[in-house]
Each structure stands twice: as C-alpha cells, then as structure tokens.
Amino acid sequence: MRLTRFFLPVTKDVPSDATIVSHQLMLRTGMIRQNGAGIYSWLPLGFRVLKKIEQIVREEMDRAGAIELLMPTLQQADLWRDSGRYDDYGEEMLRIRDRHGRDMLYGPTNEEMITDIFRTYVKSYKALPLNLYHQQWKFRDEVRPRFGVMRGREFLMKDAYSFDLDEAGARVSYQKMFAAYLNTFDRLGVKAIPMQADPGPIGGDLSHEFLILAKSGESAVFCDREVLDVPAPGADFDFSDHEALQAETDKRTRFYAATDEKHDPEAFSAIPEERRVEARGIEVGHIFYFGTKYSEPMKADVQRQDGQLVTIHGGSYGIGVSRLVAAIIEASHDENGIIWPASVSPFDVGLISMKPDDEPVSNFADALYERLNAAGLDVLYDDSPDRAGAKFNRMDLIGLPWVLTVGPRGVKSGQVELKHRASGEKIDLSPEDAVARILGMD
C-alpha cells in the first residue's frame, strides 16, 4: 500500500483526558476515532490489528475444536427472563424497545441466547461435547468509560461456550479453553498469566483470568515468577490427550499467582524474595466453568446413553478482542510509539523512498517494493513527499517491525537501509539480503 494512497491521519494533539499510553498512541497513528463516551470508529490502520487479532484468535479457537457461527449483538429480553439475569444484570445492560413493544437488549454477553441454541438443536449426547464460539461487538453501558478501548461501552469479543454431559467432561473443555488461550496469547506476542479469578455474574465455581504484565494495568498482580516462564503448549499440542490438558493446567495452576481480588499475603510471603513480583495487570481474557447455572433454568437437557434425561454442563470462554489492541501497545511502546508483534503488526514492513520525485531514487524504491510483494509481504511504502525527519518520526510512531530506507546514496551502491524497529539496529544490505532478512532466511 502506498501511502499517498492510504488513509492515516496521524497527529501530535491529543485530547487531555487520554491518560494511558495506548489510548494517546491510537490517537495519535489514527487508529481511531471517538464518536461518543467509549464507543469509537476503527480507522484503516487499526482495523488491520484488529483483524489480525481475530484471526489468530480464530484460528486458535479452531485448533482446540470449537466451532464458529454468529449470534446477533440485539437479544430478546425473555431469554434473559429464563435464566433469572434480566433483572439482576444491572444498568450496565443497554435495555431498549422495538416498534411493537417487546423487550430488547443489546447484548453484553451470549449465555443465554447460546444455550436457546443448544437447546433447540441438541437432544442427544452423541452431539457432545460440543464447543461453539463467535466474534462480536458488544455493549455495556460504563459509568465512567475511559482509556481509550481499553474500557469502552462497545467492543469486539470473543466469547466461545462449551456444552458437556456431565462435570468431568465440562472440566476436560475447560482445560482446552486454558490450553488455546495460552497459545493464543503467546501468536499475539504478549505473556499472558492466568490467574484464579472471581466469576463475577456470569456465575460458577472454577474461573481463570489472563493479564498480561503493564504499569497501566487496572489490577495489582502477585505472581511467582517462575511462572513468567513456563512455555506455551505449541503447535503441536494434542488438545485430545487428556494427561496433557492436565500437564498443561498444572504446570502453572502449582505457582502462585493472584489479582488483589484473590492475594493471599501469607501464601505470597512464602515464595523465596528473588522470585515475588508484584505488578500491574490488563485483563484481557477470562474462562469460567458454570455448570448447570443456565442449561437448569433454561430447560437445555439431553438423553444420555441409558436414555435418561439430565441437565448438561456449560462454560464460557471469552477473549477481549479489541481491548487486546490497547492492551499489546500498552506491554509494547517506547518514546517514540507502538513496537508492534510481527503477528499483528498493521503491515509486516515500511518502505521509505527518501527522494520520490528523483527518477532513480524512484526506480530503485519501486522495485524493492514489487519485490517484497512477490515475497508476501504487506507493505506500507512511503511515497510522500514529506521531509526525511517527518518520514522517520511516522515509522517510529506506527511501530511496524522492519523499516527499508532508499536514499541516493545507497541507489548509487546498490544498498538500502533496513531498520529493526524493536532493538534499533540498523544495516545496509543489498535488497535481496534485506528481504531474506526480513522473512527470516538469513
């Protein structure tokens, strides 16, 4: 993408209440654009984060056997009715009216309309277990929305619920969902600890949250650190191997590791001085296991193999998808901007043609930026006609991980500059070199 041809209004003013530093960088690379109290427009260079997150987190979700489908962001409110949580939900829930009067509500959460599903559909156990799962913008109507996306009214969720026979399979799912967001995390780039957490209103007795470590971060964390550094599952973890669920679930469920909610000073003071971390936290995903708290109210039985009826057991897995956005910026910046995770980085490279309008300055730029196409990799190629400092300061500010510089210099030795963005370092290379470099070849 040529930038004389793309949309990034980038800017130096930002609005005095962006108090957080994710909040004022996506301000600031025109990522968005607020349109009311916590409820924003994805710009062009956001939104390409944003996708990319979805996907990772999609096809993640996909590996640990979920299924995806789409539920709609309006509910009926009877099916808040059913489960009792219409009334105890709170003012955070947005209830509204259509023409004919009925009850609506934009959702906040799909518990109840997914297991109107379930029970539509499912009968028997031969369907079990089964996990279904979708992306989508919510609403919850904040007192005091703030920091940017990090605590909007609307936001994009992933939100994926299991369905099993009985409390050991519900448990088994429970443990994908732990395995999968440990991986899905570790795509995105970040360290995410999961850590015992408090249900809260979706309910339940068994409930992880995952932070990943900021000094922006809305809760105080207490961790051993060993547990910084325990592995992710990998590629090639068998989400059907039962033992290894369990491995995976003990190798840091045997740490300490708490939000204030849950810290337990005695148990902490325990932990040899060396490894005791105390931080700030982001919340950016929470799992619970619930058991019959909507499939009982709400009717959703099966006949199991004997032909007995019996109530199934549900859990709900949700990842916050926009919110992970703020979140990766917040864990990842420095004085000049965002460092994007190459995973989700808006473009894999920039390309600056430092004199667009000399001819061979042009040439030499143009056919780097064909050559790193055919490579596949998504460019941004600054075309403008904006002054050197102007140009570097952007590239900085937008954070891609490699940056390319043709000045006519290097056109006259056959060399560009290449720049990586995290560590700084800087190397002239032939374009061939700089590309293998790049995709990691050298």
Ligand code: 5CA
Second form
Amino acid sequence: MRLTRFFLPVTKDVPSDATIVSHQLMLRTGMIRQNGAGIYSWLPLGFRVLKKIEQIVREEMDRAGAIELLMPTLQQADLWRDSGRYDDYGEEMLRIRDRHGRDMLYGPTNEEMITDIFRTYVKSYKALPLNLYHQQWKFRDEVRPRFGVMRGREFLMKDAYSFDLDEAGARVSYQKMFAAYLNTFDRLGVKAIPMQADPGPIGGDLSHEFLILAKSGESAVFCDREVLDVPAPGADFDFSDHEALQAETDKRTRFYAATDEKHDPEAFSAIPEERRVEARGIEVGHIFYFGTKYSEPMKADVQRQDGQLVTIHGGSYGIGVSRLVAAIIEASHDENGIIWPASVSPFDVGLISMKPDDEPVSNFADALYERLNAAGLDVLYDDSPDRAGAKFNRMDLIGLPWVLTVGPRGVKSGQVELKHRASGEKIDLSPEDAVARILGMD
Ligand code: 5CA
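For comparison with the form predicted alone, would you give the structure of this protein in the form predicted together with the named molecule?
Next comes the full complex, and the chain you just saw is listed first.
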C-alpha cells in the first residue's frame, strides 16, 4: 500500500478525555473515530488490526473444536422473557421497538439466542459435545463508557457457547476454552493471566477472567510472579487429551492469582515477598460454566443414550476483540508510539523513500516495494513528499515491527537501512538480506 493512496488521518489533536495512552495513540494514528459516546468507526489502520485479531481468535477457536456461525445483533425480547433475563438485565440493555410494536433489543450477549438455536435442532446426545461461536458486535449501555474502545458501548466480542450432557462433560469443554485462550493471547503477543472471577449477570459457579497487566487497567490484581512464567500450551496441544487439559489448568491455578473482587489478603501474604505482584489489569476474556441456568427455563433437553431426556449443561466464553486492540497498545508502546507485535501489526513492514522526487532513489524504493510484495509481505510504502523527520516520526508512531529506509547514500552503495521498532536497532543491508531478515530466514 502506497501511503499517498492510503487513508491514514494522523493527527496531533487529542481531546482531553483521552486519558490513557492507548486511546490517545489510537486517535493520533487515525485508527478510530468517535461517533458518539462509546461508539466508534474503525478507520483503515485500526480495521486492519481488528481483523488480524479476529482471525487469530478464529483459528484458535477452530483448533479447539469450536464451530463458527453468525447470529444477528438485534434480538427479540421474547427470547429473553423465556430465560427470565429481560427484566433482570436493566439499563445496560438497549431496548428498541419495531414498526409492528414488537419489543426488540441490541444484543449485549447471546446465551438466549444460541440456546434457542440449539433446542430447535439438537435432540440427541449424538451431537454432543458441541461448541458454537461467533464474532459479533454487542451493545451495552454502560454508565461510563471510557478509555476509547477499551470500555465502549458498541464493541466486538467473540462469544462461544458449549453444550454437554452433564457437568463432567461441561468441565472438559470449559478446560478446552481455557487452554485455547492461553494460546490465543500468546499468539496476540500478550501475557493474559487467568484469575478466578465472579460470574456476575451471566451466572454460574465456575468462572475465570483473563487479564493483561497494564498500569491503566480497571481491575486491581494480585498474583504470584511464577504464574507469569508458565508457557502457553502451544500449537501442538492435543485438545482431546483430558489429562493434558487438566494439567494446563492445574499448572496455573496452583499459583495465587485474583482480582480485587476475589482477593484473599491472607493467602497472598503467604507467598514469598519477592514473588508478590500487586498491579492493575485489563480483562480481555471471561469464561463461565453455568450448568442449566439457560437450558432449564428454555427447555433445551436432549435424549441420552439410555433414552432418558436430560437438560444440557452449558458454558459461555467471551473475548473482547475490540478491547484487545487497545489492551495490546497499553502493553506494548514507548514514548514515540505503538510497538505492534508482528502477529497483529496493520502492515508487516514500513518502507520510507527519503527522496521520492529523486529518480534513482524512487526507482530503488519502487523495486524494493515490489520485492517485498513478491515475498508476501504487507508493506506500507511512504512515498509522500513529507520531510524525512516527519516520515520517521510517523512510522515510529504507528509502530510497524520493521521499517526500511531508502536514501541517496544507500542507493549508491546498494543498501537499505533496516530498523527494528521494538529494540531501535538499525542495520544497513542489501535489499535481499533485508527481506530475508524480515521473513526470519537468517
Ligand atoms: N456471555 C459472556 C461470555 S460470551 C459475556 O458476555 N461475558 S463478558 O460480559 O465478560 O464479556 C466478554 C468480554 O467482552 C469481556 O471479558 C471484555 O473483554 C469484553 N467487554 C465487555 N464489556 C465491554 C465493553 N463495554 N467494551 C469493550 N469490551 C467489553
């Protein structure tokens, strides 16, 4: 992508209500545009990151055996009357009436709708276990939408729903999501710590939140430093191995980790002092086992192998996809701007032509641009007439993992400068070697 053909409205104007660094950087880099309280447009740069996260979440859900579908944003109030949550949900639910006078709502979550789909089609144990998920916009009329997309009113969530014959089966489904979340966050380049949580309005007796440590986090977190060093299960993890699933949970839950809601000062003080971490955290995922809370009132029954009808046991599993864009920035930036983990970066590499009006320089940069594209890399090519300093600052601000610079000196010696954003290291290389370095082949 040539910068002169792209839509990248970088700006210095940041409103005073943008108090946290991710909100400021997302506005400055032209990733988002606020359209109303807690409501945002995703401009091209931000949209690319959102899509990258969505794709990683999808791949890891699929790997764990969940199946993707898509449910609408608008729901019938009657479904929620069935479960008994229509009145309970309160002011956070955006209620709408259609032209026929029917009560509708903009979905804050989808337990009711998925349970309705399930009960319509699934009658036998043979279809179980089943885990269905989607990535869809939600609306919650938050009292205090703030921190940009971190706490929006409209936000993108991945929500998965599991169905099992009994509690033992449902706990296995829960553990699969637990392991899948660890792999997902690992691939997103962040460390998310699972912590025991309060199920809140979703209900149930087993629940974990996944939190990323960051100064601006809304939750106070307390944990044993050792929990931070437990590696993710990894790409080869076997989700059908029940013992391995249990081990992944145990490896973490044996260390103390809790948010303020569940904090036990006595248990915390039993940890050796040098291992005690008291920090702030951002909740990027939340998983629940709620048994028959929805299947019972909504009559989601299936026939067991012995012919008996049983009410299914359910769980739901959320990831804040749009929140993650901001959370990753909170966890990865410096005074010059964002530092994207390569897996979610809006482009793989930036290419700066220092003198696009100088023919040898622009020919050299054009050829490098072609070479990078041919290697399958997604390139943001700054071919604008702006000053070199402005170009460097802009690239640092938007935080692509690698930046190549072509200038008159390099053209003479046949070299480009390759800069690694995270470390700041710079090195002069031939175009060929630079591409190999970016691809991780040397
Ligand atoms: N139905 C369950 C699980 S699918 C559920 O709704 N869980 S939740 O309420 O915990 O939301 C799931 C995730 O969505 C949260 O962990 C958080 O990362 C994200 N989220 C929740 N509210 C907001 C919000 N107002 N803005 C941005 N992200 C949010």
